[in-house]
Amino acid sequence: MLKLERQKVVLQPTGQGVGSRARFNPGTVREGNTIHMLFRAVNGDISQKDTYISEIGYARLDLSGNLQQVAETPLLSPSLPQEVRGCEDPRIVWFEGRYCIFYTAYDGVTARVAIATTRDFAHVEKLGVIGLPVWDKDAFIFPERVAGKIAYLHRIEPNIQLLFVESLSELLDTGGPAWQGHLRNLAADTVMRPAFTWEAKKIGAGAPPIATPDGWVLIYHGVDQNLVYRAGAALLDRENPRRVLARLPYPILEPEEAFEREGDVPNVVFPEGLVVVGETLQVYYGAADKVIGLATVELPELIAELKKHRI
């Protein structure tokens, strides 16, 4: 079994700034020499649910995973009435000209996907919430499109579903033909469902796929009966993503370390930040609702295992 290995605790909270209590679930980008990371911060303590409201920090590392800032303030917070109990979970998509951030917007009762884009980190727009009236998240769009078209993964439990729109105004328009089609034929657009005990609850997609050769790899958290969070891979076709090529039947990481299985959330390792160096694959994660930790695996590897599962 082919498993990530870790590297170090990436990013903890100190008691002050942005994340005071927690820091953790963290989206990541690379431009250059540079990784991009927005995490998950909050300030509040989560036994006083009046308090515990997410926000999502800005931070940047080196190539190796080294912190070299903390922004002093947040990147985006709640101002939208669907987001009033927390902006959550923000992954980071490069997608022609533009930073585009998929976070879950939060309001107390159910739980939304929001869009956000950016060119430098530093100036946000809100573009806008996905209003489903269901509990939606784990959601991104690929890193190209897909056919000419914007391919977006998502997860209305338990299931991930993909659906195939022309424009973010389009995914946005939830009332529109594309999603309406897509809901009537949920079950056609789904890519993957529950298929091991470690998963059987839930699944939910980690961080936006990496494009290979082979296909597009995709780290994906899953959740057992007991509510323990593990990470997973699969392989889907590159024309059609629709389509799983080969996936894992086991996880490739999991709650072992004090710093996973202890925290305001316990036994949870939640992957949603890729980036590939060289040849590695640095998984950015969050460990217990508490802190960020980095695994890494050589990316060729990773690949070579998933052929050994074809489906």
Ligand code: BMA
Second form
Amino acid sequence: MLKLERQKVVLQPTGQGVGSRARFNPGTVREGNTIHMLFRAVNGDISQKDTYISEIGYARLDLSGNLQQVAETPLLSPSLPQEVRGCEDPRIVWFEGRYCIFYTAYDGVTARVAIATTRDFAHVEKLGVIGLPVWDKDAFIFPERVAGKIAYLHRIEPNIQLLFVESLSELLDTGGPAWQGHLRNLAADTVMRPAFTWEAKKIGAGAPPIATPDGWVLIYHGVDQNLVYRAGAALLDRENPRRVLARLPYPILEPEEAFEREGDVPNVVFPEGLVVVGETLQVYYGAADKVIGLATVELPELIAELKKHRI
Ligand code: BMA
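Previous: the form predicted alone; requested now: the form predicted together with the named molecule:
Below: every chain and molecule of the assembly, starting with the one above.
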């Protein structure tokens, strides 16, 4: 079995600044020799639900995952009615000239997907919230068009679905034909369903996938019936990513270390950011809803292992 190799805790709360009590679930993107990271940041106490509201903070790392800077103010904070209870779980994609940020907008009742864009991680524009009447999260677009279209992966529990659209505005228009057709054909548009005991309750994608000649490498999370969160890996067809080419039957990372087992929510590893450095795949993940860890694997080894588990 192939497992991710833990490297270190890269970011944790210090009692001060953005995310003074919890810094977790990081989206990442590489720009040259810099890694931009956005993370879920909480200043409140999880035992007092009315103070437990997330914002999204920014940090910069070098290519070894060493922290260079944490911004003093959050990049995204609740301002829309759909996110009064928090902006959570950011994923970042460089797409057609700017960074697109996909995050969870939570109003205390329903979690939805919101989109924002930035060029510099200092100024940000909120494009809006995808207004489905159901709980929907764990979403992002692929980093490049697939067969000319924007490929959008999301999770209406307990499965992972994929929608093709022409534009981000079409993605925000849930009343439009693309979304309406998708909702009518949700079963056919489903990419992955829980298949193994360790992911029996629900699965959700993870991090925007990495393009390789063998297909898209997707890292996702699986939740078991005891609410333990683990990380899994799959390979999706390059031209038709609704087709799963391979999927590992076992998790590649699971809560084992103290910082993954104990925190605000126990027994959680929650990958949201991938960075490729040479042949190494870096996986950035939230641990126990408290801190951020880095684990790695050699990309050729992961692909070779995936190929042993073709579907
Ligand atoms: C999910 C999200 C994540 C969190 C996980 C475990 O539903 O809220 O932000 O890490 O639960 O608590």
